[in-house]
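Just one chain is shown here, as structure tokens, and it is the form predicted together with the partner chain.
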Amino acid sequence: MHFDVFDRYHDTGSFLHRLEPRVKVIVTVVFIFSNVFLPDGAWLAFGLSWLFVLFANALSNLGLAFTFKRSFIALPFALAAITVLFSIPGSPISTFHFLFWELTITDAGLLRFVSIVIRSWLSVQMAILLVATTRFPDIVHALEHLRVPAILTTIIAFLYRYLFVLVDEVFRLLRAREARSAAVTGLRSGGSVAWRAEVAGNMAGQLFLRSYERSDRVYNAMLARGYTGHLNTIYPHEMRRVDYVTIALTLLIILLFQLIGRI
């Protein structure tokens, strides 16, 4: 089985994909870090921060909607942040009833909920373009080089290898599950739910049970290679000139962002 959906790297080859990992890693935590650090209702910035987004859109050959397309996982959240429409003190704009309360919505309140909607849309772009022009594992590495632990970045090169050997395992079994799930008529199918949970936590301990025992055996292939404790690479991740260019010019720009936001 092929779960290609897991992978959100599309090569376009463009000048996106060649820029050195630790710079879209670095300037997309520094862009979210801009949205977040960015007064409510300061819209010119937001404004000039989607530009962005559609510029660095442009520069990566995926079309100019690519991010636009997929920007919409975050918003169910949005239901968490609704409140405020009504709780923080303002002018009231609309009052109507919802089952006992009486609820109104007031222009500080809107400011305030548009404001996180669109902080939160605009991260979540830039964060499905950084997965989109890199592979997954040139951000680990560029995690290693930013000083994450080694051993946590073992780990998630780890999960992100048998996460695919895992997750078909997963489907296998579910399969397995919905393949015997019948029926007859007359006879009322699917049993309790408390015998249904116990199935699904055999599941979970039938995945547990291979996944420890395929890990003893990948230890020993690796001890078959030479594998001492520590995983050597082979690949330069080398900062170029025109890496520390686009990084320099970007922070640049989104510091501008914050000016204007704030002025």
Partner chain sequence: MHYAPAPLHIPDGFLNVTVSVICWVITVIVIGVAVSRTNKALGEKQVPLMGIMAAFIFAAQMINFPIAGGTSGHLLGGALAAIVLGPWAGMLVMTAVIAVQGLLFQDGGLLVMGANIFNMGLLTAAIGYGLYRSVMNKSTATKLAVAGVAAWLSVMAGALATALQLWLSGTSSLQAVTITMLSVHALIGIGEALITVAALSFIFRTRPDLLGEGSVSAESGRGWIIAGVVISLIVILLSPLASANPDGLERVATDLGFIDAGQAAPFNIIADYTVPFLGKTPLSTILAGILGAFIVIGIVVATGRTLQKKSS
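Could you drop in the structure for the form predicted on its own? We only have the form predicted together with the partner chain so far.
This part shows the chain on its own.
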């Protein structure tokens, strides 16, 4: 099983790793909502939020730049908000032609776009840190303790587990194709584009059938071992004094960001 494809947990035994999962989930969710509710152009609050992320990185012993290097994956998705550059009224900054339209970038639109990008960038960093310092089963159990509907936690848990089944079947198909292709290193193998499309289509169909059959076998094996709809863990989920103190301090700090952003 190729667990490293999706599993991003890094065990360093740090203070952040030892925190109760509920604390980390609550702080992450509140931090993300705090970024959403910060006013556009709250640069000081955005900067303090980033310092908060860097401090959390330091507590995780993963390095100050751990989430920074991995957070740029969110920037292409933030480009979905590029239309706000032209759709929000304000003082014109630049005008250019695109096909049959004349588009004008306004100062208010630019301010909104940059703020959205920063919000997304900060939120992704905190989500990356949560996944890197908390085992996925513990995240699911934390959601259960926080009274998230059982149907949602079960779907999330099975989605995560069966991704590994899907990836494992993909690698099996790729190895089988390479074993039967007799490809020579440095030479182009295979036929035309239509032929390659047909092969890819056949592999996709086989992947669906094989992964479906294997997931059915996995589920039956889980039932045979006593699965009742609840995922058990060997780690105790008990809130300690340090957990209560940590969550209180971090929530106060995030509230301070909101106050600073509105000054």
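Residue numbers count along the first chain shown, from 1. Just so we're on the same page, rigid core means the largest C-alpha set that superposes within 1.5 Å between forms. Keep in mind the model is a prediction, meaning the values are calculated, not measured.
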Displaced residue check between these two forms: Arg217, CA, 2 Å or over, core reference = yes
ask   = For Arg135, is the CA shift between these two forms at least 2 Å following rigid-core superposition?
value = no
key: Displaced residue check between these two forms: Gly201, CA, 2 Å or over, core reference   = yes
